[in-house]
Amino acid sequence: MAAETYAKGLEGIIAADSSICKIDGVNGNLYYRGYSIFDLAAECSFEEVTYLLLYDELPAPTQLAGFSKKMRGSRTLAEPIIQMVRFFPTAAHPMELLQSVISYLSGYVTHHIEHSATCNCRNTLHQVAQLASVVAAHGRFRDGKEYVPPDPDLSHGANFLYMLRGSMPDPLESEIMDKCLLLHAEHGFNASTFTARVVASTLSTCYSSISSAIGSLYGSLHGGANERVMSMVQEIGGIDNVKTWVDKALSEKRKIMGMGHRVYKVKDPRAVIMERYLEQLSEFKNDYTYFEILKELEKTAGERLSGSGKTVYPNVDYFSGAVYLLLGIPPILFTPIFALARVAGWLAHILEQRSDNRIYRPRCQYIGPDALEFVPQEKR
């Protein structure tokens, strides 16, 4: 009998083949279906990348036009869903709303088909299109404002900002928001994606699979790091305080949020691109406060940690929170934005899982007692 392999948390274990995403942690690159994230961010929209993830190829102009029309036509929320968002408990986190509403959405799909053998998820696009509408509506309701219907003439990122704000965003803001969604659309077998595939492997619906992925993303070890980065920036207060703050944080063995990644051994390629967006927005808003603090923190932390034999670099969360704040997005919506972007990757993985399915059934290593003698209740 072959020796059994054990890895806590399945770390390093290859659980499936996938053609969706390649992470080059050594050289600092990320590929969707073989295309570099640098090229995709420079040339593509979120809708085009969603097509790539779902159909395994970049669309021709006519294909993209048809796909965009269908995706934009799927953004409108049914009135009962709007009311669910409106009256969801205000004390609840919006990620709890998303996990609940994705199942509710399934009841409002035209010609909804229940199980995966004939599932039409790729055709309806309701999960990808409507999560953004739900997050924007929730943001409006939290501020005591009314629901803003989607605009089919806008890109996915621009429409999200429009529905959230109630006014037309600037073209630069629109482009950056759309690119931010693109950068978060996929990232291999992370916890939420693996969760989606596990549920999909039971031949559950794509809605149930995505709901489970949202629950996984809600965990503090997976989503929400960019929110904690901005709390750290607020604590630092100004560029002149960075060195003192870093020395104190390291002496207290505190983690510098947004620095380091489990896979990338160099700077996260998404952070490289996101940094550029932050600089552009800072110039546009004439406010370099966040950019200057983050760059000085990156430099100082790198110098201090390299002296102790460690090398850490920013990941995608390091700059994204500052970008969102400059776009007028409150921190409570940061993780939901991650979800409304990553849903494209989740759906791609669900479909791939079903194409050559085998239910996930790992074993555990039992460490409890063996063969205890049973004691009758009256003798315990």
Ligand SMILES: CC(C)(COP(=O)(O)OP(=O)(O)OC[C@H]1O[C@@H](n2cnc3c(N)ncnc32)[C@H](O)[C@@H]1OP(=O)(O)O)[C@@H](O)C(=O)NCCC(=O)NCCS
Second form
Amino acid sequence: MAAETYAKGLEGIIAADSSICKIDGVNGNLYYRGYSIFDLAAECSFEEVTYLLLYDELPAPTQLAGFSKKMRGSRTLAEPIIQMVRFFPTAAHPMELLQSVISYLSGYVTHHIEHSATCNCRNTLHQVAQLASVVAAHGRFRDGKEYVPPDPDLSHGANFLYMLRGSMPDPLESEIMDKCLLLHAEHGFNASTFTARVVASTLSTCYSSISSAIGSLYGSLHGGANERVMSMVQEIGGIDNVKTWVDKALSEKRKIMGMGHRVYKVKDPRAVIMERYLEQLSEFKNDYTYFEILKELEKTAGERLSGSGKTVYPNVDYFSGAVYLLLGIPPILFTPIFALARVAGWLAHILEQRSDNRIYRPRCQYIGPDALEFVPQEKR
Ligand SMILES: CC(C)(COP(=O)(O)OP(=O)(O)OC[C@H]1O[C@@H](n2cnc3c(N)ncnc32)[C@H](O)[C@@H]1OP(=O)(O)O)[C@@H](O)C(=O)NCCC(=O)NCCS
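Other form of same protein, the form predicted together with this ligand, not the form predicted on its own:
First the chain shown before, then all remaining chains and molecules of the complex.
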């Protein structure tokens, strides 16, 4: 019998082959299907990267045009979905809404094949296209505003901002929103992606796989760090308070939110790119408040931590919350935005899982009592 391996949380265990994403934590790079995130962010749209993730190659212009047309055509929400989103209690978290709405969506697709390894989601693009519409609609209903239908002339990021605000975003804002989605589209075998693959491995539907992945992303150890970064920035209040705040936080053994990463031992490449967007938006809005506090905090916390022999750099969440706030997006939508971007990666992993499937079935190490003598009810 093969030697048994025990790794709490499956840490360090390789559970599958994958050709979707490679993270280079030493050199600070990230690759989707072999292409560096720096090139993809510079050259591609979210739609183009979604195609790359789902079809394993960059699209030729005609392929991209056809794909974009299909994805944009799938954005419209059916009336019962709009009603579901409208009546979802605003006291609840929108991640719970997303989890439910994805399952509900499955009832409104006529041509996906249930319980089959040849699922048709790559062709319908239903979940990838509609999650953005759902989040935007929820954002409007929360503010007592009306649903705004999608605009097929806009990129995925621009359309999201348009549906959320009800007015046309500036080209720079559109570009940055679309790139933020691209940066979050995929990141290897993290908890939510693994969840999607586990559910897919039972040959359950894409809808239930993605709904489960959303539930996994909702947890505070996975999504949501950018929301906490912005709470921290509010707490700091101004650039002059940074040094005192860092000293106090570190003396209390508090973590600096948005800094540090299990895999990246240098600055997260997505943070490098996101920082540029924040600077551009700060200039566009003529408001450098967040940018200046975050840069000072990065410098001060980095120096203090390296003084204790720890190398800790910004991760993707460090600058993204400030970018979203400058785009007029409320913090409650930050994790849902993560989900509407990551759904492209989840779907790619679901398809990959199905292409060479084996149901996941790890074991636990039993540490409970053994062979107890049964005690009848009247003697307990
Ligand atoms: C992401 C995270 C859990 C990784 O933790 P990790 O794997 O333990 O990271 P490392 O092993 O590189 O940490 C080395 C040391 O730096 C410390 N450290 C890491 N991130 C830190 C941070 N953000 N603030 C202060 N100290 C930090 C660790 O506590 C550890 O100290 P120790 O040796 O005294 O225990 C951690 O960095 C963290 O909690 N960051 C803040 C939350 C966050 O941004 N999460 C989103 C991640 S995408």
